[in-house]
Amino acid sequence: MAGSDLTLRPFLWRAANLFPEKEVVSRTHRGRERYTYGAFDDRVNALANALDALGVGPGARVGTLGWNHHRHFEAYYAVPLMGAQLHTVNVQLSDDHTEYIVNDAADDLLLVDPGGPVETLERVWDDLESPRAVVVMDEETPALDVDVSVHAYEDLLADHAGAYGWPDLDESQPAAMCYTSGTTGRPKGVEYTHKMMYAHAMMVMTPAALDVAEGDVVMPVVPMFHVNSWEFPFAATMIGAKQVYPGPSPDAETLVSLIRDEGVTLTAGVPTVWINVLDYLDEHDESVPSLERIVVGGSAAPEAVMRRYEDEYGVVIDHAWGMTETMSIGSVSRPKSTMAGLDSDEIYAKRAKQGLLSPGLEMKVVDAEAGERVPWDGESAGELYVRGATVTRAYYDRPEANAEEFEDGWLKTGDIVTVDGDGYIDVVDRAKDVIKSGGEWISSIELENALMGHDAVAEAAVVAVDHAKWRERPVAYAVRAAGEDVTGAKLREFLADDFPTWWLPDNVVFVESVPKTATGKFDKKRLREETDDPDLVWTPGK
């Protein structure tokens, strides 16, 4: 006899029935709020009733423009469990990208945060084609110049309290949707089924991946609009862990305060967040005694930052790799049990990589030009291909991209990697970011990490500039640390200790900040556009 389909229903049931006393803490623009999983279950049911009354039914798509807070968390469950699809929209996108994504997805209803997201909605409203209603995730609604009904979230829940009759769902039912960052073109929609989300959350919980435990206090800083917040809202709920949501635009002071006050043990986000937190801890003589682990993704954390967190605060940074197409987490780097005899430098060399592929996935590394697999020798580089139950097999309504980026069930990730003899993935570069100079590859990532290992450098990004002789040459953008006055020549000397001369950036350009994407990654697309400016004069050594 077949078992039940793999849907998100057991996640909500388990938290509500086995851990009804555990807390969910949420920072909103009104302050810090808290309730239990028992109350969470009641509110999820009320939200489903309210959405049903607004015409949301099976197959509908609900868009959200929201930060990390309890109302957004409730939508994570109510929408897919109704048989509808949750489409999280990045609140930091430009207006034209927001307009494109909402229209491309054809969202039927929008859940929107007050403040900036509401302002964005008003600016783009006349160009939106599909939303039939707007719900402001707050206690009241601002005066909105839109031609559909507008509702206050809390009013809706108060008017529609009571149990909802959850339908039986097929595990192949679309449950969520997220768009890629669009750094090389128009963003592409990626749909996740109930089965995919179930499998990925279970994967994330395992010790081989993020090792989420019932006794953890989990604070996902990675935005809820970005790839299901790396699956933490599902994994932490299923396991029964206390959750802390840091709210709109949390700064370092806010994050440290939440960690300290709520006893956070596990958190996650891009490296720039934790570099800023480390600076705050230094400047204010603060500590984070409860914190045990930080999961870092999006780009690699500098080894110097990893060592400082562990040596000074007892916090381990776990490197992870993933993509929108893999539902975020696809690998995590921590030493195997058989590596207990390695010294500190050898351990950090392993942990600095993107690590071992997560359970349930397969991979191969392919030399795109030769069309052949490359050996796992830690030196031979090629493009990483992955497949598995949590990897999408197609983009939403993008047949041309599907033909280019999928091959016989494999996702061509666009990441150039090496894999060592122990199976550890090391991302050398993105295919679009690797620098081809004189027929040889130069890794922008390795140069960036080395530069950020210098005490005088707060941030660094490396991109290619066209060169008549060598085709491309590396150029570095660097942000000086507070009070530092290091020169480009000194940074080149610093790099020369570890890299061949032909790897060294021809120029170092000092800037106030490195531009970032809406998800906190360095925006190399913008930097490359600047290098194409014919009026830009490079001055080596300054």
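Residue numbers count along the first chain shown, from 1. For clarity, a rigid core is taken as the largest C-alpha set superposing within 1.5 Å between two forms. This structure is a prediction, so every number in the text was calculated from the model and none was measured. Compared with the form predicted in complex with another copy of the chain:
P58 is not among the residues whose C-alpha shifts by 2 Å or more between the two forms once the rigid core is aligned; its shift stays under 2 Å. Superposed on the core, the two forms differ at G483: its CA moves 2 Å or more between the two forms. Annotation: Cα of R492 displaced by at least 2 Å between the two forms, core superposition.
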Given for the second form:
Protein chains: 2
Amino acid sequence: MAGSDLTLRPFLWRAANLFPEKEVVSRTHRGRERYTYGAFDDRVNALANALDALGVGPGARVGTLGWNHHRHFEAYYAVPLMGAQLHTVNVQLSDDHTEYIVNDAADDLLLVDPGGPVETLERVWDDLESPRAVVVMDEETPALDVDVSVHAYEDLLADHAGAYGWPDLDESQPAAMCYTSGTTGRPKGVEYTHKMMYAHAMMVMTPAALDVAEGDVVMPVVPMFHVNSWEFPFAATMIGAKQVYPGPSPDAETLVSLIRDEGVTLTAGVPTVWINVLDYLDEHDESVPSLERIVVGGSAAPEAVMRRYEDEYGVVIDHAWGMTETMSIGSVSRPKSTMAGLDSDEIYAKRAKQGLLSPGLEMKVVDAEAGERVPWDGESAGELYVRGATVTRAYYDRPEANAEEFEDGWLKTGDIVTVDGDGYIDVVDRAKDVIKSGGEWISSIELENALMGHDAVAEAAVVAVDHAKWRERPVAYAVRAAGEDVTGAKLREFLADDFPTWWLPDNVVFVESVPKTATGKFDKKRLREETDDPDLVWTPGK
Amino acid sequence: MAGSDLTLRPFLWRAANLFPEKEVVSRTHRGRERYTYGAFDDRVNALANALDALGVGPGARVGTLGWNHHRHFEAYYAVPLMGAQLHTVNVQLSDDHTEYIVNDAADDLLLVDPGGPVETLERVWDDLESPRAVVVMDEETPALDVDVSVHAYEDLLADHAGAYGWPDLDESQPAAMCYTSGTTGRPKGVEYTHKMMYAHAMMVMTPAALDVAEGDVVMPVVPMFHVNSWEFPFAATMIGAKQVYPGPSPDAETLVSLIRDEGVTLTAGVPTVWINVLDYLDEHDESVPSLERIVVGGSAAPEAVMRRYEDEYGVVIDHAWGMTETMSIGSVSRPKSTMAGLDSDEIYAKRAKQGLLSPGLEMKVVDAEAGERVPWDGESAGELYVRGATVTRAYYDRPEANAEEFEDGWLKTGDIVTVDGDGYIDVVDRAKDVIKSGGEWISSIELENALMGHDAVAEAAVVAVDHAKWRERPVAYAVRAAGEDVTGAKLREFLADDFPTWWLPDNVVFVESVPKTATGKFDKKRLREETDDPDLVWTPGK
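Having displayed the form predicted alone, please output the structure of the form predicted in complex with another copy of the chain.
Okay, now the whole complex, with that chain kicking things off.
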């Protein structure tokens, strides 16, 4: 009765057979390269032959430390399709975390970019327990002081050309694995089966999610080590779209030139990238006429940035929300067709949210303390719970975390949200960052966004500090913009326009920079630890 | 690790919760009705309560004999989501086939439309073995001479309002079932699991297949008893599109008024429907400004019809191909973005084919006699084999058919196709209709399409007749258009412009009408049986 198992094989098949002439463009440290899906297919087959020769068999785990380029893209297919598992490691982690993650996953072989990632590998090598071989994703091998065989990627492919006989796989076979950034405790691994990858990439393609079409030219700027680059390498391949991989640490100039030269229509990444690109466009009086949409996730893009992209460059920014545990994209914010009559402010109020839950998912919003669901009124906040075929139901080898983060088949996302009457999710805080003062919630994110809307503030993070009477009070850490000398009192006055008095931070501490996690988010855990100073909060009579 | 099972529950959840205000419009024999997805959700819950009260439990099979309307749409959700199986029976079958199919599936309960379907039920009732209750999809019950309880649908819903607690289902649970039209032998049942339904509806939504968006207004004219109305009731619900169900036997006037009144943007059905609508538009000087796309399947639309829709009414016809065994849509024909430079004739040459295989599928084209794959050169013909998550791997309870129709995980579609260098499938014949003359294939479909392109021919079917020397020779059966008296010799001359001499039918037999199957296709099996006359073929010297 049932059809074949849901695996990634048809993704490669469709691009290789129906779009063999369409292009993949890749920027590496050596320059820009290009080939067709036909050539891509040949190289994916050769890579599988090579990995096979190196002892990678079904169930093996292949770690990667790499940026967004064609070789990494080839590994995205060769490894899962041969029945092994692709474990993408964030190249921007601390050495400690890199070591922990590679050991926890027990990676059998590592594919590593030249440059920074190879240097990281050398530093942590003595503490790694499992890798039996290293492949450097380049034409040649640097002198590398490790005690296993080291291969140049291109040598391997040249030596192992020819068709690989892709096996029929079980859909419950793990295809990929990513670790969460670990803002609390040790990083946690999330495994993705073939079935989950298939279901999520299909969902990403639909008009309700990212709406990827064959005529699009897709440039995933979100790193390939961040939840499979939000699944673009799978969705775009299946649909037959031209793809552009922007390589190691692309700066704004690089991104703009790739967009212009290659006719990119759709791209994706965190807000910082697109703020830099906007500045670059302004300063250099450049334009990006082919570009239609930017999908922004990780955190929210400022509304002013969204408006300027649309008004000045004709580019729409689509907010998206997701987590490692939801395989990236779990919601996208676009106005409904029924909102055609709304004015620009009302539309942007919707676009600024995280939007509508993606097809295949279900959600509820829970006030954990009260033990009940909160209404969808755009005001009441609670923790977002989600479930569905593309939501993991367990971490890799972490039973204690499973007990905490899942409940009756639901993932407790840790995001505090409101949902409005139209069903739009708005993330107002992380559960662990929320400030509970006098029994009421204060949103650290709303205060931060407001502070960063002040011209004199470059960055701001707001955390809770213990308070005898109110239990917790907000304190802001702010970085002044260059040449500015704004005071804490002025900033409190500024906030008082939009927030009730009891929301205003008791203190504003000016710092040189706000500490960040490996994924570029404010490291509030560290802030809280480093600044656990009762004098920071204002006490009546003191 | 793995996510939740892939079931249809999130399809209902998303429409009910994120688009509760959007409309479903339904034409019944009583007139046009409309409600919202919110009300739809309430009624689906009530229907599940009612079916539960009638003894329908997990694993039960609920047969339907109904047209496209809101009650049938409600059954599409209530039955699978409660863990039972929806078996849609073609209301245009002969009594014999209806009886055979209901007995073969052992339907526990029947949901039946008033009018023709109720009359069919009365005629065959004494031969039915399994149904324990009948529900008439109407406000009241006709006097019905059956020996089980008979209920009016609306009475049941009124008596069973309230939320139904949808269970967590196993994705391998059968959700639906359809029978193939059975042009050879007895009809064969195909069961669809929840996972298959999920995967196919998601695929249908993608821009590579039907590209269904939230802003679309979708009117499925293809009957709900034809392979789940090509999955529109699932794809359109998940995406939150307004839906319009055109009711029993809609004529061209009805369809045009629904399109105009409801702002339909996307519709679907067999070519005959759209040829009638085109005639109606021409005769009444009407237009359909909201309509953007018509998906045509079942058989090919004449190119002239496609051109006139686009040129005169701004409506694009997308050819699609599929089978009961592939859950309907398996390919769609649209030009690739890389074909932007082609001229109109070249574009229509692509559009006239069945197009590119849909995401998630793989195919090969096989010359069964030679036992090898045929090249994708647009010339070489062979049988299309497909496989994938949305392709069944077995018929219901028909082991002998399974041995014949499947091979190493591939479905042998029975369609003889060519595939061109761009990957576009062109169905040139059905394997069992193909004519093998002197060792070479002659396409009956190409000859038929050419004959029907002649002004004096209303219908034409071409079949093989045995021949001593050439083994088989083509013979045409043609229906003259009103007032025409064209001869067979003239038609052979006409065909000689486009086909080699040895392709020309040895004889043209003029008939009053070409016999048809229950799904409206030419019944060539019957033609061959009825006309097995060696005198029809031309023999040298005779």
